[in-house]
Amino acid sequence: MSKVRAKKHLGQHFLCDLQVAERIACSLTGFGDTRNVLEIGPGMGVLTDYLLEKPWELTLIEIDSESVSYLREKYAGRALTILEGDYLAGKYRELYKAPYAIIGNFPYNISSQIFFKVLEERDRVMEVVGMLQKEVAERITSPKGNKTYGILSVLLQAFYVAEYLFTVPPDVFDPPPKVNSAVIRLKRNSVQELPCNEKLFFRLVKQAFHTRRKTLRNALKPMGLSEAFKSMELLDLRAEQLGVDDFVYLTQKLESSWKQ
């Protein structure tokens, strides 16, 4: 088999390094019993040999040809699925009637839009297991209070504990990267659902950090506030102030307030 070309706009950077990848794969607990794994963006399978050594239910969604075509001869005959298309586009409640985990080497140019989707299929994926930019892997995991504490940070948090495990550095990929990339663990919380009105919530949090610098008062300025709402106190705040508590709690005020 030769070997897969590595492309740009795929934002394809294939892991090397033989110790990385098992350490990866090992950080996949099966947390809730979880036994059906989606491993994203597979490559040459340098991860997906450490995977299958495990006790999972493994399927590989590609979307590069070329890397399907070198998969299938690679792993034919071994007991797992491999498609062809992109992550972002699947539907996966028609692939996972039950609980799932997702791991991969995530593409870096679509890393957030990736964890934007497990918060939309949150009831399914139990744990995510992924290796990205390490801004991203920070900003993500990072507490309340912190410079690089954002939208997916307060998003994820509401359902998942957020763990950094390690660094990554450049040279362990073909081609390196520009960036140091890190791999983080995601485990889903018990929260079924937000005591609040959950798309309101997910539309507060965006505002909010969408001019960041701003106190609250003037960054929800646009979604249209009362004077009774704009006289709380945590809105002399700026948004990385705020946990994930608070802005629920915003989020049922501001709801309340245009009912009045």
Ligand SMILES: C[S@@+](CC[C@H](N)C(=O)[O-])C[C@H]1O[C@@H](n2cnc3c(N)ncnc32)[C@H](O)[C@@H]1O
Second form
Amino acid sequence: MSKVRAKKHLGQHFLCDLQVAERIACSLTGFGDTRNVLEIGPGMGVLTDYLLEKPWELTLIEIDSESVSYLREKYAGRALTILEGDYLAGKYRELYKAPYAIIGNFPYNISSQIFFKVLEERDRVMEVVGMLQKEVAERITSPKGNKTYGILSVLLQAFYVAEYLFTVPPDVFDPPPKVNSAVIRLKRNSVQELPCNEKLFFRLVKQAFHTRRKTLRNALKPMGLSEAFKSMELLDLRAEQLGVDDFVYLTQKLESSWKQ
Ligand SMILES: C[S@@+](CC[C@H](N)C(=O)[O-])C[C@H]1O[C@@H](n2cnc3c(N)ncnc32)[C@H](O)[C@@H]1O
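Please give the other form, namely the form predicted together with this ligand, since only the form predicted on its own has been shown so far.
Below is the entire complex, every chain and molecule, led by the chain shown above.
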């Protein structure tokens, strides 16, 4: 089997260090009694080899047809499902009726989009182990008050416990990326539904960080604030100073101020 040619536009940087691959694969814990695992972007299967040693019901989704042919040949006769397609376009509600986990050395050009998709699927996705650019990994796992704290930190931390596991240097990939990478893990928390209008919560968080240097009173102006809402002291702060609970509280207050 000849190797797959790395295609830049698909974010293909193949992991060559088997110890790192094993460490990533072993970071998946099966949290929430989940046995169904979806690997995004398996490439030539460096993580897949280790995942196959575990008791997972494994499905791979890979956009690159050359990789898919390679994988079909490599894993012929093995108990796993290989799908060719774009993870972002997939309908996983049909594929998975039960909870599932996601793992991958993600294509860095779409790693934020992958996590927004995870948020859409949050009622089913129990655990995520992913390698991505270090900068995005820091953003997702950042606590409030940090410069890197942003939209994905708040939205994901509302529904998941986020951990930064370890940093990975560029020289373990072929071809090496220009940036450092990091592996993170998300585990679903016990929040089924936030105690506020969730659609409005998502809108408010995005609006708050849109102009993150402004106080919330100014940043949230486009949402149509009543005088009573504007007088709240919390609005003297900037978005990066607020935790998930503060955003929930603001959402509740904003919605009730519109009803008055
Ligand atoms: C960084 S490489 C990782 C490959 C392999 N897992 C490894 O560690 O060597 C990212 C992989 O994601 C695939 N990919 C890119 N965009 C994708 C998408 N939208 N859906 C599914 N796979 C995608 C690429 O073809 C590539 O194989």
